[in-house]
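Here we start with a single chain on its own, the form predicted alone, put down as structure tokens.
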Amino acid sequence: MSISEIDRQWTTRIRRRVEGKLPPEKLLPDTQPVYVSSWIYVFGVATLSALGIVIATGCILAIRGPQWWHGSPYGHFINSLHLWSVEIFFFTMVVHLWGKFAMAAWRGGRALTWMTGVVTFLASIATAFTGYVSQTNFDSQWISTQAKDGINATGAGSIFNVLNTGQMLMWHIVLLPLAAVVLTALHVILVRIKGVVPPFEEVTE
């Protein structure tokens, strides 16, 4: 195969484009600008850490089934870890989100980075909601019956039936987490490509 033929291959073109956009020194940098030493980025990393715990505990709950934790002390402990890691995930994500809003983090061609963070937040809300209605207890029963009328009023009830526990469970453990993880990964990659937004320039008189 000639050099020109290799250059025309789609794998070659994609590799070169990725290497141009995200070289190793940007993907895994050794240093960061001094302004990255900020609590707002600590909350961002805490969000990623909490997401890791959510996924790990969710996998354990999925292996044993949605009703296992009701009658098992160990299962109840894992379910509690799952719940509180979700609480930490949302708290730190909201702080990070509003902090970056105050910093106008979409500056310098970073609009897509900002929007992936916002859409990840929305996907996470839907994921948490389907988790609440999949608990197989009185809480989930009450939440689903109260939510059905509002969702049905939008017309989404024909494909998103909150009273169908099996459907909600599959949305919770497959579709929505996949969307949240992919969006989170894309968000982090865009941060690596575009870099962290610099602070506003000081206004001097």
Contents of the next structure:
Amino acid sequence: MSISEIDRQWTTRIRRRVEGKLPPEKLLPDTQPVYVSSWIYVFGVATLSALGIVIATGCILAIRGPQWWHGSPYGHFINSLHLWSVEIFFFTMVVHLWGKFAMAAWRGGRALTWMTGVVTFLASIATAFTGYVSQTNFDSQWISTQAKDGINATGAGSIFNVLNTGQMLMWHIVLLPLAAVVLTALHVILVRIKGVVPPFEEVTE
Amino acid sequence: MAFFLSLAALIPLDNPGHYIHWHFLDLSVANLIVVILMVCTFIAALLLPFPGRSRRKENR
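Now show me the form predicted in complex with the partner chain, since the one above was the form predicted alone.
To see the whole picture, the full complex is given below, headed by that same chain.
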């Protein structure tokens, strides 16, 4: 195979493009700018850490099933870890969002980073909602019956039936976590490509 | 286990939740506490010094 043929291969072109946009030293940097030494910059990675715990505990719940998480002390413990890591996930994500909004984090060609963050937030809300209606207890019954009219009012009630436990569980453990994780990965990659947004005074200096 | 049960007894969880009504807003006290904690965390994150920040500025 000639060099020009190799250059034309889609694998070669993609690899060169990825290497150009995101070299290894940018993907896993050794240092960060001095302005990153602030507590307001830790909430993004805190959200990622909470997401890791959410997924790990969710996998354990999926392996053992509802009888286990309702009926055994260890099941209760993992179920509670899953709930509280979600609480921390949203808590830190909202503080992260406020911080980034205050810094106008979409500056410097970071609009796509901001938008992937917003869509990830929305996907996370949907994931949490389907989790609440998949608990298989009186709480999930109450939430799903209350939500039914609301979802019907949006016009999505015929394809997204919150009273269908099986459908909600599938959305909760397959489709929505997949969307949330893929969007989060894209968001982090964009942060790596564009770098962390500098404070206003750093730009005007 | 007895410790956790006595701890849980401090907060009555079997009663209906308390809600705050203000015009169109209908907010549970539990959610209001979480919002207040988030605002406090946000302000603390802006004001509290980050460990090692002054050293990093000197090395700049």
